[in-house]
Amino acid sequence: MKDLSVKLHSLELRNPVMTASGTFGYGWEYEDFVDLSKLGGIVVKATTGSHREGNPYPRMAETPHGMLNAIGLQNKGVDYFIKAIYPAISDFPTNVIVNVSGSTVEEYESVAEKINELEKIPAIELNISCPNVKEGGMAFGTSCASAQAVTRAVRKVYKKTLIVKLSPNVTSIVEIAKGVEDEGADSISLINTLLGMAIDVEKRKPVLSTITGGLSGPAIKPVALRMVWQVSQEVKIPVIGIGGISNASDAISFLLAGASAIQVGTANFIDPSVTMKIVAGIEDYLERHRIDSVKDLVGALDVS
């Protein structure tokens, strides 16, 4: 057996497969397809201060090798999970990450203050690309300022494993990257999506009804990979490696280019077993190549 296990910060992963936020709800939709126990962690939907509806349908359309969304962040808020999902989740024989999000500074720091009382969620993912309410909309994670306002409210209430995840449309990433682990990060999970759209030509009008939405999907692993390459030369707390991961070379991909972990997301909905694939395939590779931990593949690409 070769060790698989990694380290995220005080955060252990039996392995470095983890799901994303948002493509996997709360971990109990896929329990027929998947043996959470076998998984790294995983990462629930987004949660906020409040109850959110979301945007209006249609918020999801597929596209040539992904998928763009708008979904808006639906959730009933921190209060809600706390009753009514927490305890149906706690005891998942894996790491339940608690995605984060919110409008305003004060938003944030409010729902990481109350998760940091729940015992068995060891990390929170901070989600910096939404919209910054008090600052005109632009979304936290495209401002090196707001970001590193953000990370540092949440580092004051929250004394658990903190990952930042990261959004790519931004002009210098590892700017940004290096701005939240000043202040406080534990680790970074890249990348969030990328802002894209699409357009029904017979109607002339937009497919989401938000115009624009979210790219995700192997459309986007080349600028994800090239992403977490460049901050994992910068940063000295782990990199988490998110986009287009669809299968082991994928996930191995991202860590020879640095990543300790990786998450995979839309690749659940086309495979709803692609996670445990994923496991499988990095443990062959160890063995064929020889290699007896996970965490020697980490950064070992060889660029001479």
Second form
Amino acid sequence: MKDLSVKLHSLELRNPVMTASGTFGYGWEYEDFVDLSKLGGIVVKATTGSHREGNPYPRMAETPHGMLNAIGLQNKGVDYFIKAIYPAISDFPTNVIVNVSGSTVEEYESVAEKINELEKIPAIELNISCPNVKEGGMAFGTSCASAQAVTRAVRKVYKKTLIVKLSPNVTSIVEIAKGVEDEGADSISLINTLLGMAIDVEKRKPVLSTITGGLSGPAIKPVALRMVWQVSQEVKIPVIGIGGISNASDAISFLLAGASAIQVGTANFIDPSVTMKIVAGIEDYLERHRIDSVKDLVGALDVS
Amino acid sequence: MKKFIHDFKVIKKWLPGSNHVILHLLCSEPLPPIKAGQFAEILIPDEPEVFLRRPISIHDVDTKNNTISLFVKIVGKGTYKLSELRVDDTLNLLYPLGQGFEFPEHDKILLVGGGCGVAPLLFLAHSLSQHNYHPDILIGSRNADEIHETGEYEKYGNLYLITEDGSLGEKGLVTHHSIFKTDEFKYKIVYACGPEGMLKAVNQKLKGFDTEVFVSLENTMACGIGACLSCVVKTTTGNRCVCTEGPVFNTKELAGW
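Return one more block: the form predicted in complex with the partner chain, after the form predicted on its own shown previously.
Below is the whole assembly, all chains and molecules, this chain first.
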């Protein structure tokens, strides 16, 4: 039996495979295809201070080996989450992590404070990297000072594992990673989507109602892998790799690059059972390479 | 309803006219219960330029032979690939998705299909007929070359046709058909499927009538299971997912209709 468990600060995962926020709903959408007790954790979709309808349709465009989305953080707000959603997901047999977003530092702070009271939520992921909202979101994640300001404010009120999700739409992701580490982040997840756009040439119009949106899927994997590699060289806190992971081989490449865990996002849309195959594939890799613990793969890239 | 991912084998392919394909597919497992109006997300094989599954209505179900059929309009690379499939090829389906049509209390039912919007109507007519309803069916199209399988629909109800060029049935758009004559319109329930412009026109036409109009929407989507929130439609109660809360909606619920 191979040891697949990993640790993100004080958060223990039975294996390094998690699902990415916004691609796995609240988990129940996948119950016909996924045994949640076989996942390291799920990151449920972004929760904000109040109800948001998101952006107008159309808010998705297919692209080569990927897709653009401009959902815009549609959710019913943190109070509704606590009242109506938390009771339904709190007993899931896996780590349930809440992605927290907002338009102001105060909104992030207030949502985090409320989630802190939820006994069965062991961690939050601070979303300072959503490219699809006019205010807040990525605006906080693209400058080191504002990324630090949000992290600092939330760290004061949030006592459990604090993960900060970084935007790739920056000049130096390493600088921002170090900045939020200094403010007390327990872990960093990267990357969120890359800002992109698509045009319908027949209509001479943008495909998305918001003109630009966030690119995800295998198309962004090399960029994500490079950023995970760079960041994990420079920070001491554990890194969670995200970006186009669609199979066990992709997942292992992120671990080798330095990620302690990974999140599967867009691939869930193509194969809702893909996470189960990735967990099995990682176990098979350990068997084939006679490695006892998945932790031995973390950062084990041979660059000699 | 429980959803599945199953492999199907193409047992029959038919290209009626130049821009449609009808596929008959044999399931590798026993078919689960499927409701009329539900759809499948189809993995397009061997087409690197197509990334996402394609949502396609279930055209008909034959439980005895464990087969389903799909009626697909060829509009892009994904659907073109479906038209190139050959007998014995395998297709991977995530299904059955969505809520489908609810059976009504009344038996004064009209089904209206425009263009490839007829896709779910054959199965709906078939299901209604199995439950002892007697729907009338109106199909509209650009011309006679785009109207197919008339004999199939006629098994389940009276079939009325209209084409834009008058090459089959009456001449004009769907809403011009004599069935919509105000003083003779007798239907309590209309189920409509087709391009959004047509659905809105049908709904406008029936405003002020004592008729409920249900439409099947075709918003673009990624996951098909309510996770990505791409396919939302604006309703009187906010954005709702076409994939899980639709694709069939009562037009009273749709904002701006």
